[in-house]
Each structure stands twice: as structure tokens, then as C-alpha cells.
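Next comes just one chain, in C-alpha cells: the form predicted alone.
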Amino acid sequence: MLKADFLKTAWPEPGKRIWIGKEVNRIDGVAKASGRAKYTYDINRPNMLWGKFLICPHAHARIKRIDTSQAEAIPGVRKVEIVQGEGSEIVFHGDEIALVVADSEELAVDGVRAIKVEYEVLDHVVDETNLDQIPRGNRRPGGRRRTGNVDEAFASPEVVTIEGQYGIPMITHCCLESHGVVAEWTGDDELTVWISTQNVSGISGQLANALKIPAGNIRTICHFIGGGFGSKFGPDRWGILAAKIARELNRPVKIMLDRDHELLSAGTRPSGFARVKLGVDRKTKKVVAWESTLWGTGGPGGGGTSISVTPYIFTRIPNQRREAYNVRANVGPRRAWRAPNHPQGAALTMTALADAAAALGVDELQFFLNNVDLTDRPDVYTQELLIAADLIEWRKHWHPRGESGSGPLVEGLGISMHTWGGRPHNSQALVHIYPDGSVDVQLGSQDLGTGTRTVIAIVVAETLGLKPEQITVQIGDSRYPPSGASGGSTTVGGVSSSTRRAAVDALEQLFEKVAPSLGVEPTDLVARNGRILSKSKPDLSVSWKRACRTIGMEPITGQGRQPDPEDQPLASQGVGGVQMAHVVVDKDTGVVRIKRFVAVQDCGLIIDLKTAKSQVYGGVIMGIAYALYEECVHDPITGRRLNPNMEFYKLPGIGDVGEIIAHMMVGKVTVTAPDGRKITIDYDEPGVIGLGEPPVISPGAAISNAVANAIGVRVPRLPLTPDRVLAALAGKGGLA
């Protein structure tokens, strides 16, 4: 049968692929553009009311009196829900205290107004840059590792020792489309939720849990999100409010959160801080020790920083000396950002070994060269690093540090390394094949606007031979299949592996009840170009339309799952990247332009080219935001944040990110090494593997690199602010 071929073959040869690894354009491409997508805040029910918070204006505070009163008196004020009443301790500035919910927002608004709150102010900590500064009580031991015998490595004479401070601030989630949900009762136990979420057929459980209901009575929409990134997995105090509220009053209740609420509540990126020592031996220029110390911080409950996290990539170091801290900050609390905990250790790592190189003066790309055999694939990032070097022109721009002329304006190179995991999530999948001969996929995932939708179209025309714009993609509904939530990027394995089984499973059965008519068995027909054909009669075919007809009057419905324990696996996980920046640093301000970004990554199985060069464009514009914009500021009197704003809590635009090049590993690669060794790999060989977080790594420390390069000083944390940059060339004697 079909699935006999298809445990062989599970994805179409190279030669044999229509639609797969092609680069095809999104199919909800127009329902964006013209505006017929609908999100969560469009969503607006009949007789619904809208809720709105009062937050905390204090940075670490103990409610002493509440009054609500007023807020209650105002004509079309339904309900005040004090959230955290009086002996509350508030420990970051926008933590929730009630909660008004009103017949419009504007009431709901004067409602939060009219509530009067005594505070007993607290002291706090917003600021962990400097570790030895930080109380001892906000400190927490986050564990030590070694490895080797650290001092007689630093001992020998042949290691030359360097040493350096780094650093990459906490930044915010800043989703377009804030968090919130709409909570709406049908029936005594029936609830709908439409919620911003990256987790569609989770959150009716979590919801299930709070309001002590069966799951099954919950339906959770999110056809479309503005923007996750790791911060919309559950469904957050706001939506358990409002789906209480909700029954209780009655009727529908919307809550989106108001922009500082987002920027302050929704979620943060741990910082991370290090003090990095490394020994290089001077002959063979290898890295022979490392010795650091981490710490960062996790918000109120400190956390968010791994011992794991330096050396990164680089961690087969033979001899090692870490420890790490976690501070606990009166800041936003820490959510998942893309990646966790890469970014920070890329940018703790990959500068210390540019300066490192930049001390033995050695070219960086040599230099990363000779070391990359203390990575785990050591192979991958040979090829990758030869490449990026090609495409970003490295022989021709490359000068050692600070030697880039004598004007104003100074270019330089920079060089970064990263990995992720991408594992497929479980997901279950059905296709239906109805008498018409259209065609439908139905599953419980969530399309985070990275393709999701038009991914899983692809798999199944390529299977059905059929077009994507024929297949019909259903998602965003927990009554579909269940699938994994969007996290890890784990959805396009998990996707791709459950709707191709479901897909061959829908096929075999119409392959069934088309054989007769043809004469032949099952075995020998093939789905090609909108016919059903017989493999050993290339002249017997049928359409695909006039196949459909024999299924009668109920649809075809094939089943599939991710993972098979029937089945080989059609996904894996482990990729590798490197990214290169090509900079220009003007010396009299210190603003620091992006010339050139180069972009290679692996990624297994590419299933839609022109998604997968879109995911890599998105991450490495998100890493030139964090690397040359985004941070979090405090006040450290008050310790309120000062910018959870669109205005002050800056990102790039499209004029601030220069020419990116993205360059997928695709097939089969050989290159040779600097040693003459031929290195083939076959980048399809493992299947499909995620690429949503690996190319947000790497582009905070290949700037900083390059920054280094152009101006002849590390500037030692992020972003590159021109102030840091003014302040780094006047430590060198340079303008002040």
C-alpha cells in the first residue's frame, strides 16, 4: 500500500517535489493585507463589557488602604474586582491591584481613576549591572561548574590570558497586538474564549483548572496573533478574570491590555552579566580555559540565568571554572523570549573570543575557524562560517581592530555562532477529501505569523498533488485535533509530520476506491498535477475531480499524528548558524549604522523557502533591535520603568537595518575546509527542524563585534547607544 512507500520515502525526493522547498506565498497573505483577518481585539460581542486595570505606580510597595468607592458609584460601572487588596506586597511597578469592568472602556477607564490607593513605599532594586553593588539578599547562588584544572591552565606559559566585562540588558516583550482575551458564557457551563495565544488547544485546560469546569465545556479561537514570542502561553490573570466576570455578570467581557500594562506585565527577557577570563594558547591560537562569572536578572523571583549559558556553543573548552547569580529585581517577571537564554549567551561569549582574537591579533574569522572543533558541530559551522564569509565579502573588508582609517566614519566586521534545538511538538492532524474534490485540514495549532498556515497547505498539496491554494487550512480553534503550542520552534515539525501522514492516510483511501475504475491495484497509482495516475500505465489517468466522485456521499477523513511510534520520524531538531555584520560607526556621535547582515542558517528540511528567508529576516531585525535600541530603563530613585511606551522604548524601522542577506543551508553542501578536506552534508537528510528562534541569536553579538572592529574598543554591554559608544571611545583617549 501508499504507507509501505511512504515509510520509505517519507518526504518526495528532491527531484520529485512540486511545492516543497520552493518558495510559495503565504495563502492569508490578503485576508492581512485588506484587513478581513480578524484578532482578538476586533472581536466584539453583542451586550459585551470591557475591563481595565489599575496598576502599581511603585516599584516595590504594601498596599496600606484601598478605596473603591467612587469607582463603584459610576453610572455603567458593573464590577470592581480588587485583585490584590490591603496588606498586599507589590514587588515591580505595573502589577495588577483591581480590575474595573464597565458598559464601555471609556467608563472602565474613569472607573480605574476613581480608585484610591494608600501606599507604604518600599525599597527596590532595578539595576544589576555591577554584581558586587547588588544586597547580598537579592542574590541568589545560581550554581558553579568545573571542569579540568583551571589554574594550571591560566599557569603555563604558553596561554596568554584575557579578560573582559559583558553585558546584554533585560528588554521587554513588545508584541503589536497586546495581550487580552474575550470571554463569553453560552449555557451554564460553555464557555468561548477569544484570546491572543500561542498555545490554542492548551488553554482550555489551564482554563478548566481556575474555573473548576471540564475542559471540554471550553472553546478556545485565535485565528490570527500580532506577535508571541513566548509571552502569550497561558491565558494570564486578565483572562481567568474575565471569564469569571463574565458568568457572573452574565455577559461577554473584554479585557486587552492598555500599552504600559503590556510593556510592563507581559513578560520580560532575563538580563545577563559576566566576567569572562580565557586562555589562548599562543602556538596554535586554541582556547585552553574559560573562567566565568554570570549573573542577570529574572524579575521579582530572580531566575532566568543557567550556568549552561557561557561558554556558549563553545563547550567542549577542556578546562572550565563557572559560577553564576540570580538577582531578584523589582522588575517586569520574566517570561520566555525567543530563544531563552541564547541571546545572552552569545553575547557573553562570542565578544570575549573576538577580543580574545583581537588581543593575539588574529584575524576573527581565522581565529573562530581554529576553535570550531569545541563545538558540537564542528562540520556545520566550518561550512557556514566559509560561506557568510564569502557573501559578506570578509578578505576584502576585514582590517584588525580600530585600523580603519583616520575620518569620522569607521566600518568594521563582526562575527557570531549560535545553535537551538527545534524539536517537532505532539500534533494531531485530519484531512478530509470531500465528493466536490475539495479538500480540508483541520488541527488545533495557532499561526504565530510565521506561515503556519501556508506550511501545512504546502505538505498537503504536494501529497494530494494538488496546488496550496486548494487546500483549505483550518487552525486556531481548540475544537480541532490538539497541537502542541508555538514555543521552542516546534510547530513546523510538529504540523508538517501530523497533516503529511494525514494527508498519505486520506490518499490510500481514495486511491481504494478509485482503483476499480481503473483497473489496477491501489499500489499502482500516483497523485500528480490535479490527476490520480497509474504508475505502470503512464496513459491511465483520471482527474482529480472525477476520482473524487467515487468516494459517494460521506468525505474521506485520513488521520495523523506527530509522533508515530508506527512510523519513522519525519522531523528532528539541532541546527547550527552563523551571522556576520558589516557596520559603520560615526566616531563624532557614536550612532552606529548597519551596512551589511549576513544570515546563514541551517534548518533540516525547508518546507516553504520564502517563509523560511522571512523567519530568518524577522529574527535578525528583531536582534538589530535589541542590539542597538531596546532596553528597558528604570529610574533608580523610584525605580519606576520610564519608557513602557511606543515612543521611548525604541525599535529600528526599516531604515535602520541595512541589507540583509539570509542564506539557507539547503540539500546537499560541500565545501572545503581550510585544512583541504572536502565537507559534504546533507542539510534535507534529517527532516523538517524549526527555525523560528535560531536567527534572533546571534546579530547582538556580531554587532558588537563589529562595532569593536571599527572603533578599536569593546563597547561593553548593549544596545550600542551612541552615549555607550562616546563613552567607550573616550576610555581609549578618544572624544569624550
The other form holds:
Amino acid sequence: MLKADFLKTAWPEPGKRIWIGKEVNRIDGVAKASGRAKYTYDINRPNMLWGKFLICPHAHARIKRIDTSQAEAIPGVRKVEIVQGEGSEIVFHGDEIALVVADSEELAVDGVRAIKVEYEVLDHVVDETNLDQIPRGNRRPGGRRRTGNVDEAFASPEVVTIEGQYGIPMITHCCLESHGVVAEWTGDDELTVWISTQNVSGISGQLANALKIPAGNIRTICHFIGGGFGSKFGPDRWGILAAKIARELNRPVKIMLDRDHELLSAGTRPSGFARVKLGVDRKTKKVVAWESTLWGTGGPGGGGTSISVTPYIFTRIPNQRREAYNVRANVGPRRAWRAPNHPQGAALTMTALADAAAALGVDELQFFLNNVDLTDRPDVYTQELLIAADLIEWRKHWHPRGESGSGPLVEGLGISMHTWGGRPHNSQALVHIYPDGSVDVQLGSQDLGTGTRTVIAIVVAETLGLKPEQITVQIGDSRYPPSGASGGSTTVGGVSSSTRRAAVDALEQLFEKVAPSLGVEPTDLVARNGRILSKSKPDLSVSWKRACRTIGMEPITGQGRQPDPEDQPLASQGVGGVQMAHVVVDKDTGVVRIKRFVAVQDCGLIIDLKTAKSQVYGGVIMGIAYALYEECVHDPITGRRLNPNMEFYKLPGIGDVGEIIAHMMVGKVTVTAPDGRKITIDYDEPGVIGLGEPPVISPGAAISNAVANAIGVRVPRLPLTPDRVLAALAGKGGLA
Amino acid sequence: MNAFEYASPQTVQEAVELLGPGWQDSAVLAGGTDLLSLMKDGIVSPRRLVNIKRIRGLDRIELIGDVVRIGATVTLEQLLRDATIAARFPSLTQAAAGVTSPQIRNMGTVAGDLCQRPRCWYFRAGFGILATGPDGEPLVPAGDNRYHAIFPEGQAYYVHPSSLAPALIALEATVEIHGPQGTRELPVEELYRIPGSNNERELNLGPREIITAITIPANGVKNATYEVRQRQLLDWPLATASVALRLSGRKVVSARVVLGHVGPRPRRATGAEAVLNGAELNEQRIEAAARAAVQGARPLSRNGYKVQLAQVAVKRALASLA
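Form predicted alone done, so how does the form predicted together with its partner chain look?
In what comes next, the whole complex appears, and the chain from above leads the way.
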């Protein structure tokens, strides 16, 4: 079809937006709330088999013998597949040893219990809190960096030196829906997989390699997913095994990980620990020197400690000396966890900065404002710091560290700041306009719960002058045009760009069909409020439905892609955010409660203000979780994970999160800086930028700083549990 | 989960007859909030479940003369909402409210709360109630014991998880037990024992016995429970104190102070009681009683903080009555 290209794809001007930037309800909200939305866990196929894994109970062991005969003898057990056989070295608790496939989930569990494995238990390393006690062989250098002259800076009489140590433990993704898959062969070399994934368009290719069939013969479906957070990009061992065994037994196979298995094996966020020394100029109160030793573990393979993100954001400190170590430990292997490396960077940097402010007797807000020029976006942070301070009522509630009254209940405020990229991923979209007036849009994308479906509907509706509920959004199926994986806050920029272009393309084609019947040029038409109108003759118009009758038999197909070298960019990257916490601490019990939490965030042009705010709420809650509750506890004796369950792997409930205020930076914002300078920024101008990662980065540091402000001492490591808070108050705070 | 028989008798007598002589033979099923997860995790594998929820009359709360009788299958939600209980035993209402999961309150029963198994993460991982390693050595003292006992007894380092037991013990409650030999009564205080091996249980109940009711004398004692919990969402208390005081004006005639989640049995703090008995209930006395309550605590490597929490719980429970 000829491409006309007379309409602009640029986002409409602020005054002309009908849906973009408004608070639009999720188009799939009712389906989700009523249970009509089907997740992978809900997929059950006729004649389907269930698979369950036997997992290793040891942190480090060699398999001496496996006896599967009793499992195989159970009626209804169809297959026992050894995943890691005799002689294999297992390097963490929870790794898969064997898979039992049976007629029912219960029989598969019986089969797993009937397998006998003899292990040679080997020495383990599961505690990385003390760098000096980690065996040499488990410690690898992770880089050294030097800028300026640190020794000279620290030696200067004008410089005050502050030292501290900080830690943020290994945690998991703990997706509400665990990982899993249903695999069904529909022909000799044709496979359909329903899989809980962040990567609908990317699974088939990965599976094809393992199964040795053409990728195009594999259909991947994921209409709804119960969370991924970076842990669901691949088919995984279970996906490949489900497909292989389904082919062998000629029956569909379903494998969903049990909660313990998911917590043990399906990904962790690497820990981060640091010894930090800061130098601050006595007069200017500017940070002039930074020295740090950073370490952490990303599991048996090590890795996951990034020297480039500490100091976080304040990268322009003139004198720096940094070293990092990666620790290999017999703990669950790492996977990307929402904003990889950034929460660690914030938790190890913003805490040290707040300690410096406290040591100098400077208001923490003033200290951060005073040092924003050490970041890459001082104007954005200045605006956000001042807006967040108003929302948390900083002037009213702030007090010098520890000066919080005499009773057991003390309050405190704390700050953290963050950044993220959020560039658009590659995406292709098709928009169909049918002769009956209906419209659908197809992308091989996925909605992680972030509102992607709704955003796509809004973009089509805005472009075609319709309502979001009139648009059928078809995603979650690899038969649709490919879109990137949803990771790194790349989805909204990608799908909104491709969808906008596809919708504009479709509209141009419709205008060309309709124009003759109205006796005007296609370029004279606009689509608004369910009608096609002439710009030159205001009373000349036709309803959307009637206009679509001119299409003929075949529907119009509009195509859009991201990137599109022939078009201007509609999305970009690079955001800043500021968060502030107001906490109440019971000094007698060490229990920390969130009173109010303010998140001020920039993310470019916002498509749906409501789901954008929801993203921030979700990120903040996830951050409160790791600030106060979450950690993987390992037994020093056996090396086992002691809390692979949701009883002792604690997450907050709605009663634990306090009041959360999400403030989005939109449009032109003018703020007067402390020096009297008027700062004006147009936050819509860069176009659409991703938002998934940023709001989860700062809560750990902001809450830790608020607790320090409340109780007068730093609790060195997260989560801020009663035992650690009381230890810090007793002067015994450490990294343990 | 292993295959098992399921029986749903109509009378206590039938239920008792359906129970077997060993723990592996059968288990009593009420709310199932603990039993089912124990079975799914393979920690227990009873051959038969005997459901007692269809037995009539076990789900009532009654005031009979000077005694309140709570049926075994009364749910925590029923207990929480009961006016008879709230008027006389706020400490029980407070303890039930501490179970902050509506799902568990709606399914879980009063007797089930008393009989649930410890939450020790070594026990739940299959290392036995005494949490022993391959050579029989105790894992808890050198392990991660942040949630374990500060008053361990013998080889038992777990804490008993019951929410209601400390309040019931403070209130001098009694459990009514049916077994093959008929009916017997036992003070709640004597319901718990220390297992001598991983094969023993932590209750003074036989495998063929069923708790049918709990009776509490309604004798006008002032009472309160204070739990230290980290979360508002369902969370095990880190320490609990239940107190019951017979007062004459501001003077304590007699006191019962019971600590929960500090040892393998709810712990009578007799030292604290002695401090209070005959004294005026004032700030100094309360402080002294709280200190006395944790005297002799033997915290492990990681749970020293619980000594302070238990002390605070006693202090706050008493202060709410002062």
C-alpha cells in the first residue's frame, strides 16, 4: 500500500491531547479483578501432564548416586528426567537434580519424593558480609578506578573526613506468579508454549535452538503475567524440558515452580557492601573526595558488583579512589532485578552522603541541594528536591539527627536520589481499521502489569479520535509483529512509538478513502471525537463508522516501527527522581513504620498518568519491602536458605507501607532555586521515557537515612529489622 | 502429599475412635491452616485425617455461670468478634487480633492455635522438632537463631507459636480433652512439654486425644496482651506478654504474667509476678516487673534483642492496665 506521509507523527501539543497524559483506567482492570484474565498458571490443556523438580537440599555437594527406580514405579509417573546426573557438582541450594512428569501435580510430587540421591556434601561459602573473611578463591577483583588525588584531598586541613560502612543484602524477585510454562505440540515440529515471560517475541528463538525446530514453528503466548522484575527473559531449564518431554510423550506438559523453588533458583539481586570514606570541604560543604571498597555476591558465578555505580549519581566528585570485588558464593544465581545495580548504588552512596551531612551538622536537604552540581542533571534534581521537600513538609518535620524527643516513638526524614535510562526498545506494530469501524492493534509485546495494554490503546485512540475502550489491543503472542523484551524500562517508549506510527499510517489511508466522498483533499481531514472532519469546511464531517464504510472489503493496515530512521524520535532516555521518607521508629522495639513516602519522578511525556503513578506506587512498595523486610537468610552450618517461603521471606502488606505520594514531573515546570535562580524545564519535550525501574531505586537509602535521622545512629545494613535497629542503638551496629 | 484417608465424623466419640495409636496413624483436622502445609512439605504424613468441624456444638462460645466455655472449633475470627470475650478477656481479643490474616482468622480454630507446630525454620526444613544435624548435633545454637528461644529448655530451641496460649495461661484457662479413656481436664499451662527426641511431640496430648473446649473462669481479673510484631501483615510475634491482675484499687492482689514466643513453652514469669503481688501498680513496679520477667534469659548468638522485646511487651501490657 502506498504510504502517503502527510500526517505528522509528533505527539500532539499539550492543549490538544484528549487522552495522553490523563488518568485513564486500565483497559484490562475488570478482567484481572474478576479472574477472567488467564495467566500461565491458569492454562490447563486436555490430557496434560505435570512436571515437578527434585531440587538439591545442599549449598554445595557432589552427586554420588541417583536412584529413580521407585519414582518410575509409581503408577501415573510418566517420565523421570535426570537434570544433573551422578558426578555433577551442585553449587547452590535449590538447583534442579531431576524432573518428574506425571498425570497430576500430586503424583509428580510423590515421584520427586521417591527419588533417592546420595550426596557428598562439600564446603560452602554463604556469608559475604566480611570481605576479609571470604576465602581467597571466592574473591575476584572487580575493578579499580582513580580520579584526581584522593590522598591530597583527605590530607587538606579544609577537608572533614567521614567514614562508614553500608550493606544491602541479596534478595529475590518473589514474583506473585512463579516461573513456569505449558508446552503443547500441535504437529511434528509445531509447538505452542504458554509461558510466564517478559519476552514474548524472544522466547521462540531461544527455544528453537534447544529443540532444533524452526523458530517460526513455535508460538509463544503470555497474555497476563504475575510479575517478572527482570527474572523472566528466557525459556529456562523448565521451559526447554517441558517442550522436550511433551514431544516425547505426545502430551502437553505443565511446569510451574513451587514457591520455595522459585525463591531458591529463579534469580536473585546481588548483594552490595561498602566501606566508604568521604571528604567534605569544611567551608563550602561540598564533597571533594570519595574512597570506597565495594563487594557483593551474585551467586556461584560471582559477578553482579558494578564498580561504575558507586558513588551513585554524584559521579563528579573530583577526587575518587574505588575498588570492587565479586564474591562467588553458594547462593542462588543472580538475574537482572528491577534497575540492576542502581538500588545497591543508592543504598551505598546516599547513606554515606547523609552521614556526612549529619557529621557536619548540615540539614540533609541543604547538603544534597548544595552538591547537585556533582550530578549529571543538577537542574532536574534541584526542582525535584524542592518539590519533594514541600510534599513531605521538610521544614516542619526535619530536625538534626537524633534530636527527636524523649519518648520511645521517634520520627525522622531521609532523602535519596536516582537516575535511569529508559530508552525505547525495538518494536513493530500493526493497526487494523475494519469496514465495520472496529480497530485493533497488534504487537508481540507483553504487559507486565505496568499498563502497557492501556498505553497502546490510548495512543491508538488519541491518534484516531476514538476512545481507548474502542481499541482492541492484541499483545502477548509471538504471532504478532515482534517487540522487544520488557526490561530496563524500555517498553513504553518502544510500543508507544511504533503504535503511534502505525496508527498515523492507518489514518492516512483512511483519509485517502474518505476524502473523495466528502469532496476534500485527504490532507484537509482530522479525526476527532469519533468523527472525521474537514479543517477547511468546519460543518463538513462524517462519523467514524460511516467513514469506515468507504474502506471496502479489506481492512486498512497501518504499520509502525521503532526505531524509524525516516521519522523523528518520539521517545528518548534519561530521567531523574528524588524520594523522601518520613518514618516512625519505636526505639524500645526497633520496629520501623513508614508514615509518609514521597516519590517525585520525571519520565518524559506521560501517556497514562494513572498507570504511571501506579508504577511509582509499585516501585516504592517494592523498595519499602527491601528496606524493611526482605533478605535471603542462609544457615551458617548447612549453607541452606532458611527462608524460601513467604512466611519468613517477608514482604509488606498494605498496612505496612504508609501514605505514598507519587508526584510526576509533567509539562513545563518552573522552580526557584535556593540561589534565587529560576529553573524552567519542559519535561514532556524529550518524548516518552520508561518508568519501571526508577521508583524502586531510592527507597532503601531514603528510609535508612530517615531512620538514622530519627534514632541518631546509622543502621549500617538493610533490611532495617528490629534486631538491627536495636543493635545500632546499643552501639553494636555492623554489617551482619 | 502422600495419599491419606479422610474421615468426617459427627460426634466426638466417633472422632476418638477414628484416631490411631501413633502420630503417624492419624491427625485431627480443624482449620487446617498449619496441618495442610506440614503435609504438603512432607513434615508429617498422617495416614488418616479426622475432620472435627462437622461435630455439632464445638463451634460455640458460652457463658455458663462463672465460666466461659470456648468450643474447640470456634474460629479466631469468631473469638475476635465475640462480645462476651471482649468484655471479660480483652487479652484474648487482642491476641486474636494479632493474627492479622483474615484468611487464617476465618479458617483457624482456637484449639488449632494451641496445637499448631513450631515455626522453627530448621523443623520446617525437615531437621526435626529439636533441629538436629546428621550427627544429632543441635543446629540452632550455631545456626541462624534470630527468631528462636531466649529461654531454651533442654535441647528445645524453638519457640511455641500459639497466639492464644499466653493469654489463656494468664487467665488460668483449662482445656477439655476427650480420649479413649473418657474426658480429662488440663490447665493450658500444662498442655506443653519438652520433647526428648525428634519422634516426640511438644504437647501433653496423646495421638488419640482431641481438645474439645477451653474453659476460662470469668473472675473479674484485669487482663491484657501486648505483642511485638514487625509487620502489620500476618507476622509471627517476636515476643508477647499476657498479663492478668486481680486488683484492689491500684493494689495488685495477685498477678499472672506469661511470655510468649520466647521459649518452647509459653513462660510464666513468676519473678515478675512476685514483684507485682501485693504492690501498687505504678511505673516503677512495672519497670521492675518487666526486668524480672526476663531474668535468667539465655539468648543465643543472634537473638539477644528478643530479651529487650519481651521486657517491653511486659511493660506495655502492664501499663495498659495501670
